[in-house]
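Take a look at this one chain, the form predicted alone, written out in structure tokens.
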Amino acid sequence: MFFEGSEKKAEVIINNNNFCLLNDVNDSFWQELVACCNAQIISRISNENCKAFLLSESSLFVWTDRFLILTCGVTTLVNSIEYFLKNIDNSHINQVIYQRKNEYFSHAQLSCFSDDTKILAQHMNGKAYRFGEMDSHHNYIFHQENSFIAAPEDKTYGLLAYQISEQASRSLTTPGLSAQCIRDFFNIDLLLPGFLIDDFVFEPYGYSLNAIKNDKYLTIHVTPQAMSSYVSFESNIDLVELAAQILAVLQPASFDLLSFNELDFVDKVQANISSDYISKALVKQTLTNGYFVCFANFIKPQLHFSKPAQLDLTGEDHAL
């Protein structure tokens, strides 16, 4: 069974002097927004600073001055962003950032990054970049072009792991696996002490977790199938410093790191990434909206020959 775990991601930042996303927008609005990309809200947790919605395809987080949404599968996330732009007074919106990364099964998607940016361009001026090489892992970023400048302390991180080890894949596809078993597998209590947790195990495979503490968040999404395994971590806590713990659990063949406003990215990579991995791509750029963006792709060199994957020609196989 194949599933596109790779997420599309968007963040919209508002001026919250006279308008607050956390208090002035009710949950029915977010339900409609999520439905626009063909996803549904499964559950919700909240504290004084943040609401975290677990979705049928990934996650939505809402703070007073911004919201962040990630969706996977064949969702059309740009439709949700357009819904927001059409229903919220444009004077409240400070910045829109839209991201898409390379997909395993791009031919099965209902749109591509170029299609999405054409829709966004109907509502705003913007710039677009590709971080990483076209024939390898890469991440597309579109951002609104206006007078907005990000605060230096506005930092976010992504760690995206591909081709997790056979042992990790087997552990995460065990029949009857409980959410607590997966939390234990990832050492969540050590990774996220004191965080409020909301998680869900999908059938037949897959797992999503949202965690919040004050204004901090972390979300994990797991597609464990051996043929297309992918595990993503997104957070505003430092995932570069946590990378060694995460990689020790998953032992992926390759992974990406993406950071916004982490000025010490290079030093932290050198301190926390094992020499078992080598960098295949290193890209950095300060965007005109003030974000300093770093992208790195790491691979573990293969030292031994492996066997080819045998494909099923009789069934529906999205890898063909």
Given for the second form:
Protein chains: 2
Amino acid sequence: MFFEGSEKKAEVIINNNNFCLLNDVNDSFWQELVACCNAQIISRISNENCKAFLLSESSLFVWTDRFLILTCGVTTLVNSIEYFLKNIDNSHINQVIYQRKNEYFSHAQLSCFSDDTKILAQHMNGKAYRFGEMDSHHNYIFHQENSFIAAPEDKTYGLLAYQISEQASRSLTTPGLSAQCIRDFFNIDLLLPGFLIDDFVFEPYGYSLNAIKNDKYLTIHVTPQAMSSYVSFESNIDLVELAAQILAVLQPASFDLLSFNELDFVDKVQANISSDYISKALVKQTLTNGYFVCFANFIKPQLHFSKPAQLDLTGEDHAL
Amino acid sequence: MFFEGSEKKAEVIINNNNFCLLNDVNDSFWQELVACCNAQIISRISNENCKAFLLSESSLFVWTDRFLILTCGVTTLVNSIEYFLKNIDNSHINQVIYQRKNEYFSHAQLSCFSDDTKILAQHMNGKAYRFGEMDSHHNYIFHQENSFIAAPEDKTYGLLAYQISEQASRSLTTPGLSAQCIRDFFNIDLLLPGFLIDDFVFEPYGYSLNAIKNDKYLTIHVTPQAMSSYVSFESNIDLVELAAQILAVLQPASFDLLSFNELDFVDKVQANISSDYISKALVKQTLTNGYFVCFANFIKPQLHFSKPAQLDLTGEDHAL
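Switch from the form predicted alone to the form predicted together with another copy of the chain and print that structure.
Zooming out: every chain and molecule, the one shown earlier first.
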């Protein structure tokens, strides 16, 4: 069974003078917003800074001045953003950022990035970029263009691991696996000391985790199936520094790093990424909204021949 | 302007006891067959062994015992193969091989590989494979399963170059470029001494070349646009041995080699591919139809940061 793990991602930042997303917007609004992209809220944790919702397809985090939503599968995240734009007074909105990465099964998606940005462009001025080459891993980023400038300390990180090792894939597809087993597999206690955690094991495979501590968050989404395995980490804690630990567990054939406002990206990569990995793509740009964005794709050179994947002619194993 | 250069490819082999594709099938049949996938014949060359048609989307070669067709863009090649199966007595058919590589814009295609193989499987028993990982360059291969076994000397080669150098892309998108200029660019006289050549320069960009000599063929298809550049070489002459010459001209960021029945693939790669390129994928298998298939993807490591591609929000430059 194949599943499109690759997430669409959006962050909306508001000017919280007279309006606070955490207190002035109730959960039924978020439920409605999530439903617009064909996802559902599974569970919720919160602290004084943040509410974190686990979704049937990924995650939603809400702070006083912003929300972040990631959705995978064939969800239509742009519809959720449009719902927000239509229901919240636009004078509150400082910034909309919408991202989409290349999918495993892009032919099965209900829209492509350019379809999505056409919708967003009806509501705001914006710019769009592709970080990475078309024939390889790439991230599309759309952002609103206005007077908003991101604070330098507003840093976020993504680590996206592809084609995890056979052993990791086998461990994560073990029937009857408990959430605790998966936490242990990722050494969550070591990775996230003192975080409040909410996680869910999907049937037959798949795992999602939300973790929060003060205003810090980390979310992990696991699509462990051998032929299209994908594990994503998104956080405002420094994932480049944690990369070695994560890569040791997953041993992916390829992974991407995407950072916003990490000025020491190059030095940190040098210090934390093993020379077993070769950089296939390195792209950076300071966007006009102030974010300094770095994208890197790393691959492990292949030294030995493997066998091809044999496909079921019913098409079950190579279409979504 | 974007164009999907990636080809779908099919080869059909017949038992030419009482039936010869070269003499017993007329050009109007091929015209009809080509029309089934929404392509057209532009021109034709021939010698005593082979007819070579240049198509509006790629090429068709016909020999006494087989034909080979490659079509790019959003053509539906499987429909042409179905036309052949419905109009030629199936007792003549020894083998059908149908291939498709990952596209730049797979969401814009009218079908995916599994859709195509479902159609083929209605007419024959077959097997299907994916050579290469889902998140990276890969080739899908379907072949008929019957008693046919390929002759060891039946060798073919593909060299597929992606993201050619800026200089190569600029040269090949020069307005008013003549076919002779492009032949000179590729050093065709050196590459193909004594071959009969038919070529065509498309508006505003693009170039196709068919070359034949006795039963040998080579076809080149060029999609030179910087953001999605792609140049393919398909031949029954040894492209691994010619690779260094081709790569020196195009300097692609990445390229694939695909060979049928090249037993010395590994040694030839070692001898002919510069160590500037790293192997990202190496896959081999002897298919039950006797073909020994090797697939390799090579990349040039990226050592310096580049800028992202800025996209037009009308979507013109990132959708087909």
